[in-house]
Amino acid sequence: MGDRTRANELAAEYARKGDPTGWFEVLYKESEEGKSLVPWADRGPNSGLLEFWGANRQPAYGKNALVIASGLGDDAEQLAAWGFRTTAFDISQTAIRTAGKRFPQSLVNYRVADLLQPPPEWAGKFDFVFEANTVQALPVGLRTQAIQKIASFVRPGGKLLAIVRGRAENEPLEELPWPLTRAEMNEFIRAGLAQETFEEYFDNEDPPARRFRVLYSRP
């Protein structure tokens, strides 16, 4: 995970402007120009996703998958390689354009879209939804709305895998990313999903970060 200084500066600036998601495009644009780094753009599939899949392979062929805030496309490409008909979206036009350049032969349907105002035809459409690190980059006041939107994409019988930074209830929120508590994760349940598994672990960052990896399903 790269340096987060510029991301924190932009997040604070755009929060003051009343545009709490506008900074994502600015950061990706600056990264494209070589001025900044996108700290979560590891240019490889999410390690937590790969670990989960190794132990909990899901049916993929003939199934529809959606990647939330897909960034430079690595997770979406991995789901497509596993056999999903994959749609991936990001609010940043630059991120989507870069993903298209990186994977010119891609089978993924890349879209520019806003999680908080998604295309209505996505509601209840997807067999597998992957969310990693998006909610933690949003102000606390937007989290319930974001979680409700993410849950809404899961069709009956479908699954959602969420991987987030976690924190204890008494841990303070400091700089971006803002980790979630288990109580906040329960918003997915209030949004109509059932929790199948909940894992808490520390990743291989320096220093290691606490992660929650949770599999949900829609009855």
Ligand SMILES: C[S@@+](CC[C@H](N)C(=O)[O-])C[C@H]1O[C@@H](n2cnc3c(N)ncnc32)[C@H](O)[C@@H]1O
Second form
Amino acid sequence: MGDRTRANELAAEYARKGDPTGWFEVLYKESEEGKSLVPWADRGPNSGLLEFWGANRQPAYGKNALVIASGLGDDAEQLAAWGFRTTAFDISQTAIRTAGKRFPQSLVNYRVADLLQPPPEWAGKFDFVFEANTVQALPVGLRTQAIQKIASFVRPGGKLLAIVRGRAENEPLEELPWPLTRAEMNEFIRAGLAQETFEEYFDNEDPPARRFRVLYSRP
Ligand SMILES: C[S@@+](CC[C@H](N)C(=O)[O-])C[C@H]1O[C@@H](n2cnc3c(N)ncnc32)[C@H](O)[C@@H]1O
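Can I have the other form now, the form predicted together with the ligand, not the form predicted on its own?
Full assembly next; the chain just shown is listed first.
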């Protein structure tokens, strides 16, 4: 994870303005212009996703996948390479445009969309939904809504894999990202999903970050 100074500045500025998701586009745009860094854009698939897939391959051919807040597209491209018919969206048009430029032969359907007001036709449509690192970038007050929306995309019998930064209940919330507690993760269950596996581990970042990797299904 790169330097988060500018991301933190912008997140604070836009929170003060009452627009807690407005800063993502600004940061991606500044990065496109070579002025700032997007700290999470490591230009490779999520290592926790690759590790999960190695041990828990899922049916992919002919199945629909959705990547939540897909950033520069690496995870979406990976799901498409595994055989999913993949849709991926982000609130930042610059992120979506950059993903399209990075992967000109892509089979992924990239869309600009807001998780909090998604296209209604996505409800209950996806066999496999992948969420990494989005909810933790949203203020606590928006999390329940964000989690309910993510859960709503999973079709009956479908799965959701969520890989997030985790936090013990007594750890303070400081600067971005704002990790989730186990109790906050339970919102996925309240949203109608069943928890299949819950893994807690430390990743290979420097310093290592606590991660929750959770597989849910919709009964
Ligand atoms: C911390 S980044 C994670 C990106 C990617 N999922 C990853 O793991 O590298 C959070 C992403 O969420 C996107 N985002 C934030 N709020 C959003 C919303 N309401 N709807 C869609 N995307 C959103 C941002 O533009 C950004 O790309």
